[in-house]
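To begin, one chain is listed below as structure tokens, in the form predicted alone.
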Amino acid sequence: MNCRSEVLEVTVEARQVEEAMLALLHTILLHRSTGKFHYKKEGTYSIGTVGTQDIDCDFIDFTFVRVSSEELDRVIRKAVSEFKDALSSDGMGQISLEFYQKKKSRWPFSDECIPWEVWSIKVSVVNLANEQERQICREKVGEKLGEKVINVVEVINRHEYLPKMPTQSEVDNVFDTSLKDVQPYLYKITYQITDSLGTSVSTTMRRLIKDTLAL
């Protein structure tokens, strides 16, 4: 099975790293959820219904949508905010969410993990001299995410393998079923932090902002 992988960058400033990580996953695993499946006999089931809700950033001039699921959300949050606590204020790093399936294996041997698609978003935190960037900051990276947004959505339309529909009996092979009010496929994020930010990003970072400060 070939593996599907996708890159996001994206350059923010310390404060929007934990939103934009959020903004950016929830609308993934919005699109690589269903509902609980709900087994009548075997080969028979109904999928129920996925509530979603808008969520407004505080840093950021954004709102994105995500599974109204309490329980989902902590455990992103979680992963998130470990990821923000690695990273310095002029970090580098890279927090992905790899989606696979369970492969049964005979005894002894564990479950095989086979990943069928990856994103890996990669973030570049820049430090800004007073307000008045902040403020333009806030504005240019709630518009990069808008972008990414649709992105996301253009690569998740695209007719491409998904895991097939499982059997009541396989079904934890291929969706993470211990939430009680959604069901995502099988999922694990992991992040690294690299070296310092290269000057490049900050650069660019800044001639962004002094170009709209120009206007």
Second form
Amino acid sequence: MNCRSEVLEVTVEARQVEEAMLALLHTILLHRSTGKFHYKKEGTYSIGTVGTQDIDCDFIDFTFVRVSSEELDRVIRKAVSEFKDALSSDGMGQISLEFYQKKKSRWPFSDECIPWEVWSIKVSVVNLANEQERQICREKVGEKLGEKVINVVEVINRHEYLPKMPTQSEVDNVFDTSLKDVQPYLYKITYQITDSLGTSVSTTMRRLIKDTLAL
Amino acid sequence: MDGDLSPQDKKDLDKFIKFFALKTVQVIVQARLGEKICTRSSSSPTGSDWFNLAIKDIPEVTHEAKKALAGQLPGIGRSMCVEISLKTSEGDSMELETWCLEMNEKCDKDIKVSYTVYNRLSVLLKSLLAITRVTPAYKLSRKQGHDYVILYRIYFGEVQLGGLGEGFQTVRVGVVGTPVGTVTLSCAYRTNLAFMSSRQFERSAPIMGIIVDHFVDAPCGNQRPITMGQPCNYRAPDEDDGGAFAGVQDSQEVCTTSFSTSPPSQLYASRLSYQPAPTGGAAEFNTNQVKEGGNVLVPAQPPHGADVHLTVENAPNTPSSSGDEDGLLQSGEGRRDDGRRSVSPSDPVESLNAFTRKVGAFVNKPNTQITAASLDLPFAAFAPRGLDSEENDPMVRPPDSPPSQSPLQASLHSQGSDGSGPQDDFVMVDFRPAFSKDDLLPMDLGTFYREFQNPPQLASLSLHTSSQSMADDLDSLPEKLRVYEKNIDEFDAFVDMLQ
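Form predicted together with its partner chain structure, per the form predicted alone context:
Next comes the full complex, this chain leading.
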């Protein structure tokens, strides 16, 4: 199984970075989250309900839908905020959302993390000179994000590889079960900042969510 | 083909497709209500949330959908379509988009119905949630209310896309293969909104440019029913009570006002104006509108909007003085300007220039008085501001009851003649700022505001002059120093004097 890799590129103003990233990351996570699993005897399980929420952007003419989960939103916001802070006012960077599966290994080896889908969002930040341009930018970025959402949906609806639904003992190898209201696939968010010379100054962030420890 | 499916699977599949169709309609219609949707996640399965998604069911919408399906299921050659259209107060309507749930013959025999198909349908619904916020009609629907309403119509059978105009675009939401065929969900949306704008220009009905909150106490108070009915809009479900839906049952009510051309940035009516409020007043007006069978969506409507609209429509027919007509026409023109201006919202400079050309016409009109008494529509004189809804802030616009007399006009005229500032976004007539009295002072609040609204750029900020003067300064420095040194005694004496 090869890891699917998708790249989305956006050009935004500095103040739009946060919302643009949230919009795209949440759109992806909406599709990659399910309700909480409740395993019953006989190996069957039932699935909780995922609520959704419309979020209006303040700096972009855009509304996106995210999963109704404050916990998940907090985690994503934290990651995006760090990325935004690391980006300079006219720099470039890339934030990646990687879905992976854990494969348990025998002691003394730690578990392997095998990515099965990686979304990379490349961001270029621009500076605008006046309010008129900013207004135009609001609308244009809104349209662009709309196109990106359509791209995301297109990829997801190809229904390509998804990890098999796990048994109860395996669920933590496939899903992030730490949240109390929804259950996204195991994911991690990393980012890289490209400095002005074009070389990649790698600031890799370890996974943000707490996971069950390997050992 | 069906023989390969077990009876239980077939039954399940039919049920899934049926409920998928119903949920699809709910998602689409709810996305066009004009409000943000919010539902809660629940870790414990309730058993009633199809596809593990919290999508509320508006009873009226379910009823319409079931009526359209008439017991059938979407199948090959039998598509379920949800048509979203826009209707202005004048009765002009325009199809905006058509969502199609179709089935084609491509079967996926090996797929597991109760598991894979179900989960994929769930993903498809999520995609639908995302895509419904992305098509152009979403922004239009969020701003509906004063000028137009959004209608939906569900039909079953062949897809009709003719009403979408030329150059319509299609976006595919997704597909799910099943053993009996492949379910496809797509949306065809109009890209050409132009014909509405030209029709709009033919009309002279003024359009309210003011946030309707201002109607609260006064001028139209007498037109507005004292008791309002239930809001007929679907409330965002912070409250999880079914009571919200009861209101929706009466949902043939919607406030329609004249359509203003190419939407999102043009519509002054910012979201501020869409506070949920009783719209009993709207009800009477709007049920009349809904005769032709479109189902009217129920956005959050300020009641005043409906009333405003009622008065707007009546006013042109009952001008009580020529001044009134002028006012109406002017605001109509102003409206057109704004309409024109906003047709290319991404080109504000051009539209500003277009606007500026019109300014002269307004300024020449001698008498633009509109009394609240004679005209039911106190804000008719104000053309709406377009580009930025923040500019339509109430503090600038609220009505001024007595008719303005010449001092204001005179000062505005003088403003107009020299100040037709290219950077000026505002109409230069009938500008009556809040709380200002039209007395005989030569300079009043309105004039003051107008004058100082666009101050000229500071000389020191202008690159040419500053660099030039800097250079000059530097050059003249040595000479200045010499002069000062020569007069040093004088300076010393002066300093001593101060001490």
